[in-house]
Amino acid sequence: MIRFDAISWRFLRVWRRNLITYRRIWKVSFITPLLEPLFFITAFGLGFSGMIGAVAYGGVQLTYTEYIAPALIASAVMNNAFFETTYASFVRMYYQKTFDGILATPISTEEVIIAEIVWAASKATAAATIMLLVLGSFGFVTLPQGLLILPLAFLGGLAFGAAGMFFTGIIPTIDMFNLPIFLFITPMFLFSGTFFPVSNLPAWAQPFALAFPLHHLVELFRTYCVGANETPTWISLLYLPLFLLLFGLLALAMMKRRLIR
């Protein structure tokens, strides 16, 4: 049973512990968000733009590079947060026994779980910041208006971090993470409006795409990066907190059951 009275600002101590550990490898870790947008823009944006031409989206015409740039940042938020609370958290929990050591202190189980989710969101936001500056320097997103996506990146990081922590609570072995990646992450990456508008999908498939949290994060990012969207902003702003609340509660329940067991 989740004890909400056991949750306090002490979770920041666990967050700080992760930060201190991460400082040893941050230079290597930031290579990915630094170079990834350049690779994608070169391969998809510059390579496809001549074949595709302008993309009709949200009542405006965008170049293909302008269209995919915000989606690349949103995808990086998803990947950074989800992989942090799956593989990285599993290693800390199962192999390194870090959670066992922390739980020997006054910090509660709930605080450890929340700290992991907040840490994942922090890493995701840092990666989004780097990608935003890289893409903005090439003129693919509008700055400084595009900086408004950073609070949304943190919200998206919390949502995907909570989803990843839920799967960590139910996956028996580290090898089994291939299943949620294949069945959950990969379809979102391909069909959330990242590479083509959801309106291009058949009518029967569009509701499935609209149910993906990545779609709503992409829509919000495009709203502030290029000034266009297909899904009303208020729907996306409502969807993400609700997704976070649902999977946050599930993550707390499943992880607490696993850690106590």
Given for the second form:
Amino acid sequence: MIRFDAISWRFLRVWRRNLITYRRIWKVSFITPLLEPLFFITAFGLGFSGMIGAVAYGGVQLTYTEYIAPALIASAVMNNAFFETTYASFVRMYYQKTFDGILATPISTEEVIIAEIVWAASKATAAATIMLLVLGSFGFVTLPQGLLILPLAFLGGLAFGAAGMFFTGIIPTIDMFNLPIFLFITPMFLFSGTFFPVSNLPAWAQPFALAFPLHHLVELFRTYCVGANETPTWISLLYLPLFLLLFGLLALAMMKRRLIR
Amino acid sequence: MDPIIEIHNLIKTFNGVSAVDGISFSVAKGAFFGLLGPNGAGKTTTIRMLYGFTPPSSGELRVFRREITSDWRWIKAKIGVCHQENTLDPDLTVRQNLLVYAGYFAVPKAVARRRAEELLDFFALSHRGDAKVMELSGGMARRVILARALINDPDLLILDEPTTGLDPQSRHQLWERLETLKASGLTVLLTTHYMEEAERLCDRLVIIDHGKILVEGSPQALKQRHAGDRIVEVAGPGAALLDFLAASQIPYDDLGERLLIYLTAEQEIEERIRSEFCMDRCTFRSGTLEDVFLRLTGRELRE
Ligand SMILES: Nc1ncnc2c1ncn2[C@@H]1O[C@H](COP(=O)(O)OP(=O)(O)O)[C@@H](O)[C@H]1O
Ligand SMILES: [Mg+2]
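For comparison with the form predicted on its own, please write out the form predicted together with the partner chain.
Below is the whole assembly, all chains and molecules, this chain first.
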């Protein structure tokens, strides 16, 4: 059903459409990534660190704020990308009929779907950039290798964007997005080595955490922020593209089934 | 004849139910072609197959003499579509809607900007170029959709019920613009269930119902063939009139408390009905496309 010959760089035209609407509200869009890390770092740094000493992670000792800073960026990448291809794409597809308008032009369904996913990754990368600046200015990011977070944020954004697009392809109504968020996003946010190392989990639970894409993004971010990790880098670098490939194909198949009538 | 659209035995089924059930027609270059039918007749489905949105279940479909399945990108680049529902981008202004849409067609930026201003001017929208789409009245939104459908300078314009829900002023204004486009030689395919609209704009039309074509022809020929030149509407017809009509083999529709009599241009019978059967309960008028439509598709309510 997926026509690979219908995929071309024209998808950037649809990507640009999203950029134009984003530019109209960019000031508002920038507030969250600007303030969110400040809230978390303040709350955990001031209120929490007295209770928790150092975190033993990957053979080094980290303060708690050092430990969670990279995970905050990774979680923001996940949330930005996933919310964009779920709620925002669903509104464009279902309520605004934006896709119906586009599909009367020389743009293919495949290109619309790819544009949405790439846009989600772009928006996530923009948020990651701002958070990197904020957290970097507090010394939570080792430079220059910390800059590697940005291309990795884009890769992670593509992966979570594809997953969101897949759910948009199968969900009947917009309020049912609660389900994948509760069953997929929330557990991932809590158990991906974000707020405590996966090695603290009981042995039976650890493989689940290792299957979470967020875990691999967090591991990669931590590798380049603090120079330590618990999962070999090559595994994470392999896992994320494979996850993207799988959910990219699923998203294309399900969205096409939904859009083509 | 240079055919722009050629459709042969086109069928579309949704879960075993036929929405379009074997229709055939062709549209010549420069023609203003009407696709008429009540709600649910299959007009939108036909149109969606034409611009490659809905894949046909079976049948032949050629646009600009090419196959939509293989040459879809080339064909769509030369078509302008005005959807039945409002598909304007509410996140963008009126002008941005035109420019972004031009982007989808890869129209060069400078050309797009010039064309957008021309179209805004043509549709009397210049003063609303920076307005948000949500702020527009129904008539204005329609005009923006039409302007957007023309941004790629199409060779075929497809209009799906462009005036449904508009007030008479907006409708007449839109008709004038469409007449100008027609005069410029643009090929247009229009769906509507306003007979006045079809009569005014279309050179040729088909009436479809339940996915099948009932008749095809020019509005004039269809009126002649299916409505007669003159129509007499009689309120509360008596038995004597019914006997007379039966005896003279004059076609009529008995709607219970009302009778519609279809007459030829011949004056004699009209005069007899007027003098012998009518008193004050008759209306004499010309046959319209609406009479044709109702005779062919029936009078029961749809949906
Ligand atoms: N996506 C769809 N799935 C199932 N049935 C459909 C779909 N689209 C249209 N139909 C059905 O096909 C028939 C023709 O619809 P449509 O082409 O929209 O009619 P029109 O535009 O003439 O009002 C209707 O009975 C409608 O319910
Ligand atoms: Mg319709």
